[in-house]
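Here we start with a single chain on its own, the form predicted on its own, put down as structure tokens.
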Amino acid sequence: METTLIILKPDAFAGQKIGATITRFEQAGFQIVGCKMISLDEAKLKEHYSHIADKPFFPELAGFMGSRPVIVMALRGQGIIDRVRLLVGPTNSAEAPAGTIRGDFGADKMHNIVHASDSAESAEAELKRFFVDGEIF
């Protein structure tokens, strides 16, 4: 079994797309294992965007993710890393086929509901940067 991050950006909150979001996950039959509402900061953004923090586009990355609280989830299930990869479809929505969450929900590469671990690594990584010990059961 694996573990993932899952990040419900600020535009599922601004559209209404929290629930429909989350009924893609669970009817795809993974776990919700850990989930909360955060603010992210700067600080944190710095940290989760570092391979991108010192491109042009990050300040307004950094804006946009810092509009509005955020849910950060943590999904278990077998294989679930490319699993949810192929449920929420390629970064930008644009280019996202229909039925996959950002084919049906996102708008651009930047507006695109749902930020998903693209690797084993990266998933640890993540999920140790949102979640304390004891919020993942």
Given for the second form:
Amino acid sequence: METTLIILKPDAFAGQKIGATITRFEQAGFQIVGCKMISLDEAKLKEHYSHIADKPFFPELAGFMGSRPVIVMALRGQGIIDRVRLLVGPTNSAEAPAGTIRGDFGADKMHNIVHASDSAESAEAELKRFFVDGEIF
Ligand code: ADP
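May I ask for the structure of the form predicted together with adenosine-5'-diphosphate now, the form predicted on its own having been displayed?
Full assembly next; the chain just shown is listed first.
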């Protein structure tokens, strides 16, 4: 069993796609083992997006991700890290295939509904970043 970190982004709230997105995860058989609503400040976003913090779009991304509280979720399942990335689809929603979460609900490169850890190493670091002991069950 693997556990991965999901963030339901502000555009998922704006488009009322929170329930539909969680339903996709449940239909895939994944278990929610942690879940809370939090605000992401600039420091947390710089840490989480350190690999792109020097990109010209980062200030806009930070503004978007900090525009309202988000939901962070710990999701568990067999081979979940790769399987969730397939379910979510590629970064650019406009190019994401129909049937993927980003393809069906997202708008563009930035507004793509959901974050999902991209490797076992990222999942471990990201779960620690957003959850403390006792918050993942
Ligand atoms: P992913 O979320 O698919 O793993 P990245 O780690 O490359 O993608 O980027 C993190 C987030 O930054 C994306 O989910 C998206 O919201 C935003 N982003 C990435 N590339 C761009 C871009 N070229 N323009 C605007 N926003 C972007």
